[in-house]
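This document opens with one chain alone, in structure tokens, the form predicted on its own.
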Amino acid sequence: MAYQVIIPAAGQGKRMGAGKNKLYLTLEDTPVLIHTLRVFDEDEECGGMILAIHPEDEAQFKDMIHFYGIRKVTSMVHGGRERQDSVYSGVKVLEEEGIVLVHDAARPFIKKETIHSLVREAEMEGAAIAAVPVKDTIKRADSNMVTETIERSSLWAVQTPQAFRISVLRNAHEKAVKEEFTGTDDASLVERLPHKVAIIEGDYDNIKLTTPEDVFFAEAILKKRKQLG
């Protein structure tokens, strides 16, 4: 059940307003990036991590990885203008077949149980994503006027990781490049092949740190996890 994981980490995180890459922000005195990498580093099923980074971060990322004893970063590739470009840079260095995950560097609370479920599903179906059922009522609007209330029972809020057979993800990205298509996530590229994508239920704690408010939620999640042991 071994897998590799591509971790796009080249974004500048402008909505965080930190004046630097948000992955340098600390939770309990440890950078967000390291919290994320540790999940995979400590998973015996993980065969290696490929980081897609901004060239300006390379030296500092290498120092952090060494300082915190992260062992499974096998490659660092330079990310592109869009997240999709960064993931494709990672796909290009995958030489063998098997399963590859794509996971946001700013999602430090992913659970190993979710990872393993995704890998198993991707082995069977070729593509699988983690998602959680939408809790809120969703409405469609035009010029600030409601036009429709959407039935939410079939709606999912998609997270990462997303898991794929390497050949499936490579074909999806190559097709997107050829057709100059930019998707909102890697699964959307796979859907265009076309290829079915399975869903497994994720965890509401698996948040992505995007805005300053998210840091408070992250600290609360860490506190909760400590209390639960």
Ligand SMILES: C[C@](O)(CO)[C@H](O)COP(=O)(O)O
Given for the second form:
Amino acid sequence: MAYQVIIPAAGQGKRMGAGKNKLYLTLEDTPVLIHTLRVFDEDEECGGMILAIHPEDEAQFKDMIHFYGIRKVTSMVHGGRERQDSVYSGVKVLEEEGIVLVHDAARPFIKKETIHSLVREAEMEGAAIAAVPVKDTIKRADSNMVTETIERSSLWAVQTPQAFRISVLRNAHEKAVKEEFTGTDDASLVERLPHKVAIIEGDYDNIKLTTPEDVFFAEAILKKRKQLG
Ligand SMILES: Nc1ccn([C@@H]2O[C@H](COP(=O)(O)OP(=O)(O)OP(=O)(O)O)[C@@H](O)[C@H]2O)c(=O)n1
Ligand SMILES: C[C@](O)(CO)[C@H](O)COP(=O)(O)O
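Form predicted on its own already given; the form predicted in complex with this ligand follows:
All chains and molecules follow, beginning with the one already shown.
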């Protein structure tokens, strides 16, 4: 089943502290952005990528996409202040029917198998997200004092891709705009429609490069993949 993918890539990488969009950082001499785009470009089921970018990155991103021979970028839209605004810019250019994924450009290690499982689940359920079981104990605190320990067995660390029937994602974003709701992922907008959201267990390698130590983790993941072949 073909799908489209919206790839939010319009962030500033403030927590990375690189002084630029972290998607320019290189892993084994290739920009993070290209690592991520290649996965979808090489997936025969990917019908096209919609990139949400910061206008200041447009020329450089276009040069990178051309240099690395990425073929399936069908649209480039201007992102917004929040990640959600950037995704919504992509939603606005979607075709009417079918399945769409939303995947952070900052997550270069997504696997095709996970993508395809999400597409199949979203075809059945309307919405499906990648996640991994939480390994740490999670507590809620007021300032630095614990107020609650959250029972761990039902907790998931949610990732992207997040897959949706296009109409479901469009309705969710339109409702969020109307009600001025901002969520940290697209599934939270869909949940409040309300609409069910299924979980597909992904893998711990699917990290989001967010803070400086994540670059070292990313290099270790690449090294492991080369060793495993
Ligand atoms: N207004 C925004 C903010 C984020 N993103 C994208 O959403 C993904 C996840 O966001 P995050 O990891 O928070 O990236 P940044 O916003 O760049 O990081 P920071 O919050 O540290 O500035 C990234 O691929 C980022 O480029 C986006 O398209 N538009
Ligand atoms: C969408 C996400 O990657 C799921 O874990 C995460 O919420 C993005 O958060 P960010 O602060 O915008 O990176």
